[in-house]
Amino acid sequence: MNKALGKAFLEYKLLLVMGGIVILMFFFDFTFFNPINLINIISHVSINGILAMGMTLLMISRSFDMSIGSIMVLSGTITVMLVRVIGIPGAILVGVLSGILMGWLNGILVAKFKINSFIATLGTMVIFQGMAFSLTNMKPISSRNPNFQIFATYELFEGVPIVILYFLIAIFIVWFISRFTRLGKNAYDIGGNMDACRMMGINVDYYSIVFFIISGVFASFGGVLLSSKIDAASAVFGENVGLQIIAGIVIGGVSLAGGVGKVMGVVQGIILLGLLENVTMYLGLFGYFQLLFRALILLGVVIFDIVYVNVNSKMLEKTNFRKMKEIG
C-alpha cells in the first residue's frame, strides 16, 4: 500500500506543488480564481505547451533540440510574409510543413554525422534565427490581415481561446504515439539502451530523424500560431524558448539520460512555470524578485523530488537486505 502510494505521489507530485500555489494565493488575491485568469493561465502556456509535446518523445530518446525557438520564429516569420502572397490556409500549411525540413536536418546532423544533439541544434538555433533576421530585415513584419488573426484567436464555448483546444489535441497525439504505437515504444528503448536497439536490429537512425521532425513540425506549429495570435513576427521572439521547454520537460519528469517520462507529466511541469508566471505577477514581483521566486520553487520541487527518490531507494535497499538475512 505504501509503494502504490509513494508512486501516485511520485506520479502527481506537481499537481499537489499546484495545489498548494493555489490555496497559498487564496489568502493573498482572492480575484486570482476569477475563471478568466485560470483559462488565461492555460492559453498562455498552450503555444510552449505544443512545443513541450514535440520534444517530449525526442528526449526520451535522449536527445535535445535547443533549435525550437529558432524554427518557431523562422516558421512564423515564413508564414506572416506568405499571407499576402497565397493567403492564409496557404500560408499556414507552408509555415507548419517547414518545420519538417528544419527537423530534418537537426536529425541527419545527429544521426548520421553523429554530432552531439546539443551541439547541433544550438548551430543550427544560429542558423534559423539569422534567416528571420535575413528576411524580417531585423523588423517585426506583419500580415496586415485581420483574418490571419482568427486562427489563434477564435474563441470556442464561452470565451475558451482555440489555442487550448490545439494543445490538448497535441497532447492526445504524443499521448497516444507514446503509448500504443511502436514509435512510441522505440523512444523509450532508444533512451532507454541504444546499443543494445543496434544489435536487435531498431533503425536507430531513422528513428532519430522522425523524433526531431516530430519535434520540428511541432515547433513550427507553434510559430504559427504565435505569429497569427499577435500578427506579428520577429526573429527575437523565440530567444530562450529553448531553455524553457526543456526545463519544463524535465519538471514533469522525462529524464536527461532518457528512457523515462510521460507526457502527462510533461503537461503538468509546463502548467506549473505558467502558473509561477501568472502568481509572479498577482504578487507584484519583477525583475529580479519575479526570476528568484519561480528558480526557488521549482528548486525546491526538483531537490524535493531527488531526495524523496534517494530516501525510498535506501528503504528499499534495508527491505531486501532484512529479507536476505530472514532467508539466511
Partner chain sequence: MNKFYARFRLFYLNNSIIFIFIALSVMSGILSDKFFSVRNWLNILNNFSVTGIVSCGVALVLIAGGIDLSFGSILACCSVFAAFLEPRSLFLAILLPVLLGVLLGLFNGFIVAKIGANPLITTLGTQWLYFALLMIVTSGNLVQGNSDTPFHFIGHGKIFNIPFPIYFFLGIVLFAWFLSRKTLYGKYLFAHGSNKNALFCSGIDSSHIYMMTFAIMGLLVGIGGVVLSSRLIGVRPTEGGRYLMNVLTAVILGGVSLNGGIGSLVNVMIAVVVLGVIDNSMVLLGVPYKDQQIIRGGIFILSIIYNNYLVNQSEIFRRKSVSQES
Given for the second form:
Amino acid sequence: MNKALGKAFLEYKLLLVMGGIVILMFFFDFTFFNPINLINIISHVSINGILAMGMTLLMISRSFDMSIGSIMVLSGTITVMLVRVIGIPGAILVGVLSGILMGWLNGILVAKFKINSFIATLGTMVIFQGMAFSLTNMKPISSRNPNFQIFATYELFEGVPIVILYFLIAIFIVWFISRFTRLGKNAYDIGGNMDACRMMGINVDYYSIVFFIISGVFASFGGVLLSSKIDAASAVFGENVGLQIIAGIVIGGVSLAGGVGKVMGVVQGIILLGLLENVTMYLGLFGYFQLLFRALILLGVVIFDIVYVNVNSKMLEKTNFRKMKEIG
Amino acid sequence: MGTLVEMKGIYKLFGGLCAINNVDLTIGKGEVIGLVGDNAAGKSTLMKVLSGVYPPTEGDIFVEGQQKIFKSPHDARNVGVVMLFQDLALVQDLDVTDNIFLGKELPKRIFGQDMRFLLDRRTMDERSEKFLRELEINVDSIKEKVKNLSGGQRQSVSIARTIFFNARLVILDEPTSAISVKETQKVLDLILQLKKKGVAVIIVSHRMEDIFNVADRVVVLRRGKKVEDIEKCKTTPELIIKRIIGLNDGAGCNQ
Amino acid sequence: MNKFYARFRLFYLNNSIIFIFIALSVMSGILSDKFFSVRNWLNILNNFSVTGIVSCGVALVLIAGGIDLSFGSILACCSVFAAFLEPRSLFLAILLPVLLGVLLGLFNGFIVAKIGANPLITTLGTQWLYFALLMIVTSGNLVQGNSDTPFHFIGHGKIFNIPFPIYFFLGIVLFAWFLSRKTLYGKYLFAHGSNKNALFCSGIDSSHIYMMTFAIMGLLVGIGGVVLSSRLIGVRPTEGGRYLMNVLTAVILGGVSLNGGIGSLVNVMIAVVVLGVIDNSMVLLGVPYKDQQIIRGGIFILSIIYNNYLVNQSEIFRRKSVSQES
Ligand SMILES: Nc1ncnc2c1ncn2[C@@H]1O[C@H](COP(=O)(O)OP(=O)(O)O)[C@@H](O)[C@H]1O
Ligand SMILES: [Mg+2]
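Alright, leaving the form predicted alone aside, put up the form predicted together with the partner chain.
And the full complex, kicking off with our chain again.
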C-alpha cells in the first residue's frame, strides 16, 4: 500500500508541481486560465518539445546531443535561403533532410571515432553554428514569402496552431518506438549496459548512429518550424537550446546514466518548463526569474531523486528483513 | 591458534534480495580459508561486510573477542582487516610506488618539520623498490603506471601492499581469475608468505586447485547460506563441487 | 638508441598538443611575418590570460572525474562583484570576489561530492542559478568601475614590459601544477578521478578531495574574475558566457580525460596558447570574422580525433613492450 503510494508519487511528482503552480496562479491572476493562454503555453513549448522527443531515445541510450540547437538554426537557415530558390515545399524538405546528415555526422564521430558524445557534439555545435554564421553573414535573414509562414502557423481550429499537431505526432512516434519496437528496446538495453549488448551481438554502433540521426531530424524539423513561424532565421537562435532540452529531459525522469526514462515523463518535463516561462511572464516578473525557477526545479528534481532512492532502499532493506524473520 | 575474527548471524539484504542469510564464520590467527560458491552465491557480499564496505543488515563482528562495528573500510583497516578487490584495489593511473603507499604516504620533512601535505617521493620510491625486491616481485620500474602492468603483476603488488601495512586478515576476492598459470603460482606463493608471517587470509575463488593448494579450511556458500565449513584434509574437490551446486549425496546437509 | 626512441615515441603519443602547437606556430610563421614578433606573443598571452587561469581550475575538476559548466557564471559573478567593490576598497575588491568564487565552487562541490548528484546536470543547474541571481541583482546593467585606481594595474599594468595578467596566468599554472604533482592532495585528486573505489577501500574518504577540487576551481575562477574585471573597467553580467567554449576546448585539447584521472596542467596551458595562436593567425591571415567559428570547430574535432588515435597507439605500444619483456 505504502509502496504503491510512493511509486505513484514518484511517477506524478511533476504533475504535482504543475498543479501547485496552477493553484498559486489561481490566487494571483485569474486571467491566466483563459483558453487562449493555455493553448499558448502548449504551442509555445511545441518546438522545444519536438526537439526533446528527438533526443529522448538518444539519452535513454546514454549519449547526448549538445548540437541540436545548432542543427536547428542551420536547418532553419538553409530552409529560409532556399525558399526563394526552389520554392517552399522543396526548401522545407531539404531543411528537414539536412538534419539526417548532421545527425549522421554526430553519430559517426561518437560510434566510429569513439569520441565521448559530450565532446563530439560540443564540437559539431560550434561547427554547425559557424556554418549558419557564414551563410547568413551573421545577420538575421528572412524569406519575405508570406506563404512560408503557413507551414507553422496554420490554424486547425480557431486559435489552435498546427505546431501542436506536429508536437502530438512527434510524441506519438517516439512513444511508439520506445514501447513497441526493437529500436526502442535496444535504446534501453544499450543505455543499461552497453558492453553486455555488444557481447550479445547487438550492433551498438549502428543503433547509436540511428539515435543521433533521429535526434538530428527532429531538431531540424523544429528548426524549420521555428523559421517558418517567424519567417526568419538567425545563427544565434539556437544558443543554449541544447542544454535547455537536456535539462527538460532530465527533469522528465531520464537518467544521465542511461537505461531508464519514459516518453510521457519527458513530455511533462518540457511542459513544466513552458508553464514556468509562461507564469513568469504572466506575473510580470523580470525575465531572469524564469531561469532562476528552471535552475531550482532542475536541482530540486536531481537532488530529490537521489535522496528518495537512498531512503527508499534503506527502508526496503529493513522492512523485508523484518518480513523474512517473521516467516522464519 | 586463537580466534582472530568472528562473524555471527550475519544478514545482508539489497532492497528485497537476501544476499547473505544468517552466516557464521570464524577465522583463526594465521589461518588460510578458501571461500567458494557459485556465481551470485554472496561471496563478495559477505567479504564486503567483513571489510566494512557494506554495513550488515543484522549480525555482529568480533575481533579478538571484542565487538566491532565497521562503518567504512577505514575502520576495518584500523584493526588490520584488509580486502583486495579484483582490479579495484589499485589506482590504474598512479604508479607502483604511489599505489603501495596509498593511504599511508610519507610526508616531506622540511627543517625537521613534517609537511603533511607534501610528498616525500624519493624515500617512498626507495622503500617500495627494496620491498618488492625482497618479495621477488618483478616490475619493470616502480615509476610505471599500474595500468601498464600485467594482471599478475598487479595482483602481486596489491598483495604486497597488505604485507607492507601489517594487515592481520587479508581478503582476496578472486585473485587468480584473470591471470596466467605462472603468475597464479606467484600469487599463491605470496599467500603462503603471508601465512608464514602469521597473517590470516581468506581467498575467494572458483578454482579448486588454487583453493586446495593453499587453504587450511574450505567454506561453501550457496544462495547466501553457509552449507559447508570443513578442514581441507577431510574433504576432496569433488565433494566441494557437489556442495557448491547443491547435490547432497545422502549426507543431507540441506537446511 | 632503441630505448631512447621508445621514450620519445611515448612522450609524443601522450603530449601531442606540444607538437600541434609547434606545427601550428611554424605554419603561421610562414604565412605571416608578423607572427613571430615578441609583441604578438605577449598579445596572445595577454588576451588569453583569463581563459588560461579559468582553464587550470576546470582542468583540476575534470582530473577528479567531474565536470563543471558553471564556471562562466561564477566568473561573471566574481568580476561584477569586483567592479562593484572597486570604487569602495581596493583590498576588498580583490579579496571578496575570490571568496565568492570559492563559495560558489564549494556549493557545486557539495551537491556533487556529498549528495552524489551528476556533475554535468548539477553544474548546468548552478550555471543558470548563479547567472539568474546575478542578472536579478544587477538588473542586467553594466557595473561601472573607476579606471584610474591601483586596481586598474592588475589588468593593464606592466612589469619589465610584460603585461601583468601574464604573470597571473603563469603563476596560476605553476600553482596548479605544483598542487597536482607535488602534494598529497594532488595524488588523491588523480586517484579519485581514476578509481575512487580503490581509495574508499584503502580507507580514504575522497569525497572531501572531490568537493575541495570544486572549491579550488572556484578560487581560480574568482582570481580570473578579478583580472577580467580590472581589464574591462566596466563589467557586463553577460561577460562569462564567452568563456564556456574556449575553456572547455582548451582543457580537452590539453589532453585531460573526461573520464578523470588523466591530465597535465602544462599541456592545458599549451592548449590555451594554441587557441590564442589560432585566433591570432586567423586575424593576421584576414579570415573573415563570420567564417572563423567553422575553422575553430573543425580544428577542435580534428585534434580530438587525432588525440584519440594517439592514445590508442600509445596503449598498443605499451602493451607490446610489456608483453615483450615478460
Ligand atoms: N550493490 C548491490 N546491490 C544490489 N544487489 C547486489 C549488490 N551486490 C550484490 N548484489 C546481489 O547479491 C547477490 C550476491 O552477489 P555477490 O556477493 O557479488 O555474489 P558472488 O561474489 O558470490 O558471485 C547477487 O544476486 C547480486 O546480484
Ligand atoms: Mg564476486
